[in-house]
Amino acid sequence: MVVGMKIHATPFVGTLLLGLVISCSVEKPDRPMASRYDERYRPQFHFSPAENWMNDPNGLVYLAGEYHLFYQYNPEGTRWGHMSWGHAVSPDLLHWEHLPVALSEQPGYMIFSGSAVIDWNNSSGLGTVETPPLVAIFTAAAEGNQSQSIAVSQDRGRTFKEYPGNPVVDLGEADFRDPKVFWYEPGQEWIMVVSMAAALKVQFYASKDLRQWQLLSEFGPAGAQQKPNWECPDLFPVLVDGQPGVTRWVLKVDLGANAIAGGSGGEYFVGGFDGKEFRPDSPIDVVHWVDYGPDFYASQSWSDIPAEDGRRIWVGWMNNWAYAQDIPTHPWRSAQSIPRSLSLKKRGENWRLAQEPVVELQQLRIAEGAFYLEGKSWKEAAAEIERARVAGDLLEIRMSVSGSPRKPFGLSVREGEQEETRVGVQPEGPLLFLDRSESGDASFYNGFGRRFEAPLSGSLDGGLDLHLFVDSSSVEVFADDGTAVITAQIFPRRESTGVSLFGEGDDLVVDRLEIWKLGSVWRETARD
């Protein structure tokens, strides 16, 4: 079935036609940015818009040695509304710099979310084979019914002009959104999974230039129970950990409401798919978490990603839907996640995402200051840490532990007068745990200061390894090689930068312990 009428086979040559054809681009010159990126709680290695309301990542692909992060934006305030596509581009993942609004609010629609492509073979007729056009595929919401619409750049990005046979898919529908295209090599056509958000469905199309598309199945109702919608979807191929060159497929979803740790969240599915039909590996009622912490929403992937790199990396919106338009930030409201490598574990028979911080975040590590210990007990370490006076806002944590624990353990960090975040292991279950109940400034949700725990593989004999970033407003917890992930936002005085161990440790030995302090990627500014 050929879906949204709307559909011309000429190429787009960029002229007005009927009205349809619109630039994109902001046309105002930059003005300077609002902000020096030192305000109480601003991100200094995670991105943040230097003014207003940001959620979730879109378009996230790589060009010409440009990673491109598009994302939701308001460009009128600090709360959700006039919705459309910031843009930044970086050599690095880290360093970011600010372009204008890409793809702007119309009259009559808002620009959700989507994604975009590179069409090298120009399958799309809407460039050159010389210059293939970077392609941006996104929902326009219009009252009661959300599209699929197109539009497309010639210059790496930096202006778009919308296809006149817009809307590429149309059903009709109000909760119909959020597309992420690839391209699939063996069938060599371009998919599409969009979400039925209401109907808790994702769906998969098919298209050979982009602009036709033919509805090949759909996967849902799914895993976690008790959800208002699914969007925010993403399917691609990870590597199988120790078995070069084979992939398994994830699917992900997002849920708006009741996820692991209340509030937002997302799942995901480990499975096959051959160009048609995703099928899971589990039964479709098993779920398993993206992230159990409380801030990773809507999270994508970026395309085109250099085949000698050979990783898929995402990034995830850092905040949570429940209480997501007041946190205490200003002039701007949220932050995207570190960038995230990720590959697949295996778990008893099944296998398991795993995520790792890209390495690139190593460049951000200060030498001096750095602290380093290996082979103590717990009290040891313990006392070594409180006598080098260890504290930091911005820190990069590695632990290293073995033994028989039998009560919880863990670090303490962004410590200050009756302010503190816990990072730590629970022996029964066991389990990894981040508690924020006294992390600061919770004032503003009812149900912000609270512990959430993920489930950790087997038993802690055989060691645990513990990987914490944290930054002015979050803390970022990596464990069980990846597979237990826990994101939090927190909002701490920031004279609160105190380090320590906290628990007994009986048994327990810190193998290896190396704590970094880490510099800001806004290198033009001059922290306080």
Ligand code: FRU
Given for the second form:
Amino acid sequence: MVVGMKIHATPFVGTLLLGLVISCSVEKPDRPMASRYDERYRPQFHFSPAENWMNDPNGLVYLAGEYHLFYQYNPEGTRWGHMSWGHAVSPDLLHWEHLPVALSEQPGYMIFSGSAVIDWNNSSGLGTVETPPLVAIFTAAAEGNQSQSIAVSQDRGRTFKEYPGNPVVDLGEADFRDPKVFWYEPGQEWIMVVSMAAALKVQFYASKDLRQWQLLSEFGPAGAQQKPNWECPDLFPVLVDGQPGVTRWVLKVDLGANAIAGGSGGEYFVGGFDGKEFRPDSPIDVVHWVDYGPDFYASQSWSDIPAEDGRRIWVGWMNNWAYAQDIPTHPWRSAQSIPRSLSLKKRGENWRLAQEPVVELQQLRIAEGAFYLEGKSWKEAAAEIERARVAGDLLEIRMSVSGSPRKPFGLSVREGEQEETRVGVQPEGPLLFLDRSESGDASFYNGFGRRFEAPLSGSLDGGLDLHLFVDSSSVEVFADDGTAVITAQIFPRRESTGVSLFGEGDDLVVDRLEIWKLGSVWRETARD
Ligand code: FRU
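Given the form predicted alone above, produce the structure of the same protein in the form predicted together with the named molecule.
Below is the whole assembly, all chains and molecules, this chain first.
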């Protein structure tokens, strides 16, 4: 969202009216009926609320066998407004149980984005050591003033009480939001990274008790020059590929507009954090994009994933402020991306953030109807797919190719009469691309139907892996070891389920191709 709340002035009134209408005609969002989740475009293995508007993931924290997903939610309508924290929990990052709204809009302020931690030592004194409190740190967004507040849960996030001493950080600023808090072991204190959105910088604060916070330093402006604001920062150490136990720090921030794919998007900086300051490894104006597609925003990583697991996992809001409120879905709007596990990979002299779909997703593969081949020429592979009539609206596709092709090649998915979404590689560059210009309904936003590109490192001779996840209304593609990622919503017809290869594939060998149909996490059955 660009520049505080101004942009929402008009939708707010509309939302209020819409909210009144909706609330008398449908059941409560926390009790979805079993037959729901089969609407047109309804994501089958991505999280979406049963009804109403959702934006950023919030308060991602793991506790006692549950991954918590809180999220920016409008309980009263399908557009932005009345911001509250919706809530769901999952044992495996795939199957979600909806819980009642956790933090509701209050008279005078809305509950904007933020994070959650488990206060294991009860440093806040707001719980007990026996039952460590789950503490949410969020922005209380009033007209003209955004401040940071905390709320405490002693029943695994089911209910919260606001801390009576709120707000805990208040600068009297209109654009000051989205606190992300983590425990910094070397300093034995909590660190908060929070955005001074309009000033294009983040601030770092420290606290011993989550209540009193001291300013440490600032970072920014930096990176992309064209940004109108900075939101939703996250800061975390990430394992460096090939060097067990070694980490570098990643600072991620989001731009409300003018990002790489148009509209909103995220960038990141790799560097060092010494408990006080963040210092990037690259010159201050170097830009690294998180995702080269249009629909991955406000990503946040889970806190408190057990050390035995050791992964840093995040999800992003799979939408774009440029058109988010107009996408043709009903009675919900927006989904979260698939969860992705993060690492750092060396590209030249630089570390690049790599995203990999979490392994849990493999549980969704349906053995029946799986397609597999190896060691075929491009033309042979294309013919085999055609012969096997490979099709599906929920798919995982893995393809490894090698060669020195001169022309673009790739996969077309969600193919139907006059519809297709193309994911391919352009040797010149080389580039990964996703083209949604013929993908289906694009009528709600001028400029929705277009092609997105991500740079690939090196030549294709050494081989290239493509990894795709196709859901009812999205495609996510990971290439170049997860350093080139494109996430895009699409709105095809239900019956557009074809899959084919395109391009001449001169000199290309398909070393391996796997196509899996995936099951629905809401209904546990295949779709077709
Ligand atoms: C990002 C954002 C945050 C804010 C929230 C409000 O998408 O604009 O900065 O906290 O959405 O819903």
